[in-house]
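In structure tokens, one chain follows: the form predicted alone.
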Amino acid sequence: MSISHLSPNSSALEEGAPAMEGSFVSAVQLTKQFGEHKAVNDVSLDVAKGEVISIIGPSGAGKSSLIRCLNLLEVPSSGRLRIGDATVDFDTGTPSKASVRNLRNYTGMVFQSFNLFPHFTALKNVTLPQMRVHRRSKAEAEERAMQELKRVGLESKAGAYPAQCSGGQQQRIAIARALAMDPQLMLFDEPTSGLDPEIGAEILQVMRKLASDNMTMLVVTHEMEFARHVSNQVAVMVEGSIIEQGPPEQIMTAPNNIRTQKFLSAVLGR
């Protein structure tokens, strides 16, 4: 599987093309600070129900820092966010448990390690937080994994250990976990970080069926390509801040930004 692969058939993913119509989540303003650094700053986005946006930019950037905000691994220290109908305002002080769930129910998170247990088999560690958050039946929660597992290419895997799997099957473990939660958002940090090639590609071939279903997602990315032609909007982060973002082929093409033109200059010139 080779990363040309990963063109859309879908019109809806053609290159720069429109998001649905209306904001399904909106972050306003927001800022993450550790002591006198800014690790996310005063950063403003929005994304249409469906839409996919990917994260791009140097390492150090805060593109992982907001990534983590969105999903309140880590509390911003100032700002609004919503996502569907659950709204967090960080101006007012540390948001309740009851808000920070009702937001977090709404989104899934793939991160760069694939954070699953060790002593679990891949049924297990898709099934348990099911039963967990969303108070599942065993049985509902074994059903529901069975098919997350299946659409990730990995239901003759659900009896195996993490050890005994590849690192793209571990990862494509952890996002049938995520899917398996029911989220409409998707929150993607480097999914492919560390995996060679060829693995990367599978765990991207996966990410771009999630999105010609449709489904709502935020990729923190180093891989151009899948930026280009699988994202709606291409989103340019330097140091904490979104600088440019607009149609892949527009930032990929003809930047504006000089810090953009000369991050790309340096990615895609290798």
Given for the second form:
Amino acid sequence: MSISHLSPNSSALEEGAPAMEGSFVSAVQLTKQFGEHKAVNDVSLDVAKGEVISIIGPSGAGKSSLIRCLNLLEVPSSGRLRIGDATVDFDTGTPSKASVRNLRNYTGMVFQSFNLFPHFTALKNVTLPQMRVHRRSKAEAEERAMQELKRVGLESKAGAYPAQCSGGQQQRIAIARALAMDPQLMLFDEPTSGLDPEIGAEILQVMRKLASDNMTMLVVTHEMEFARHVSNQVAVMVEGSIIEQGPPEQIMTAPNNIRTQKFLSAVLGR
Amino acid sequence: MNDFAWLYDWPQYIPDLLPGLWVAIAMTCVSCLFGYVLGFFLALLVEAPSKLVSYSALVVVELGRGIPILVLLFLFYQGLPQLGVLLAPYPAAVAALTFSAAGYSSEMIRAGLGAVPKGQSEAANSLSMSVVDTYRFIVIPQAARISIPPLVNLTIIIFQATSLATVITVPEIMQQAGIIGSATFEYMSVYTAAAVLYLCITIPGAALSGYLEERMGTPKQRSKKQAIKALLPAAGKLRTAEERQLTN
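Same protein, different form: I have the form predicted alone, so give me the form predicted together with the partner chain.
Time for the whole complex; same chain goes first.
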């Protein structure tokens, strides 16, 4: 079941998007198998540059597995994946280290549990990966880090350790850490699920800003408001497959699939 | 009266035993250094994806942990010559202590590595950091906080175990004490002096380990401890000291 599309309202397309088959990310028939269980089952997905896609669905549907497949934290069992110029074919065995690195360099990821490095200050969390991976000098990395911390409104927390920051602050630092690596695709794995709603709102605010800066984003979320108002596309995932995908208004108000209707009526309470 | 002479008599034997103390300390340092490095690599090998590698490493670890040091000493000193490997007493003792230290430490190091949440290396991966960098900057520093206190304890145990090397004629404290004892028959005094020398190292060592355990807790654990201390009025002084440290 392959749902390909081109986003009609993506302004980034006209601007600087590479003229490669229209899409920036193209996953073809990705499958991730854990033993007998297919967490991701034959999923195809295209994302245009600058597009924001929300992936919704019941827990255990394979949403997290899917986006973890996109930066190869989980190596898919079969299928093909292209991000920008990096292509990996999983049908031909384990991908090489170089191809994994190429692909990952395009992506940044934000986790549900933040995963900041607890033994480093916020600033060092953001500078160390830049220095080790992009070989930036300390001064260069720090300048960039402060830029990103400012972007998430936390330049005052640069010297603080993660344990001295609130959950919402930690998540914003994690976003800054990912952004400082110049990703062209941001993956969000339930970024607000570990936070109370009020704090979650400040994360969503940062993500809104990113979206309006034309960042390409894939967001696994239970925040229906965000899915509806920020994303260009909503994909509904059930039992490892994307059963329906379309503009948020259509999915939210007039879903075609009976299981989408069931899921939405459960989460939206109607 | 004579029966109690040892109570004030023993300090005079300390100077004669000091050369033995240096030998014991040197043996401890060398065997722990080699042992913990070996233990670190054994820990990595036990976690290796290949079953063959993993099980072979585990066999080495279990031999190191399971065979008493006294048996190892005899094996290396008296057993190996039969196979054509002739070791002098000191190297034989160091080899036996190293082997044992490697076995025990590898499990402590493995526990430390295993206690670092999986999300830490996943985050490093997602930032394109290499495997070596991920271990060097992210996993090992956090694992060390967990592994170092038990490793300090193990060092104290290895130091005490150097006393066994007397059976293969290494001139450490017990060897010296035995020689003096058989010449003077002042066994009570001379062995008391020996015991005091061991205690001079082990008691500060235990205190260090306790301090490190307190110090090296992750920031989260530290604040949990603080919360407990806050409930105990007597710990008021300690609490302010820690708070000062935290705000620094």
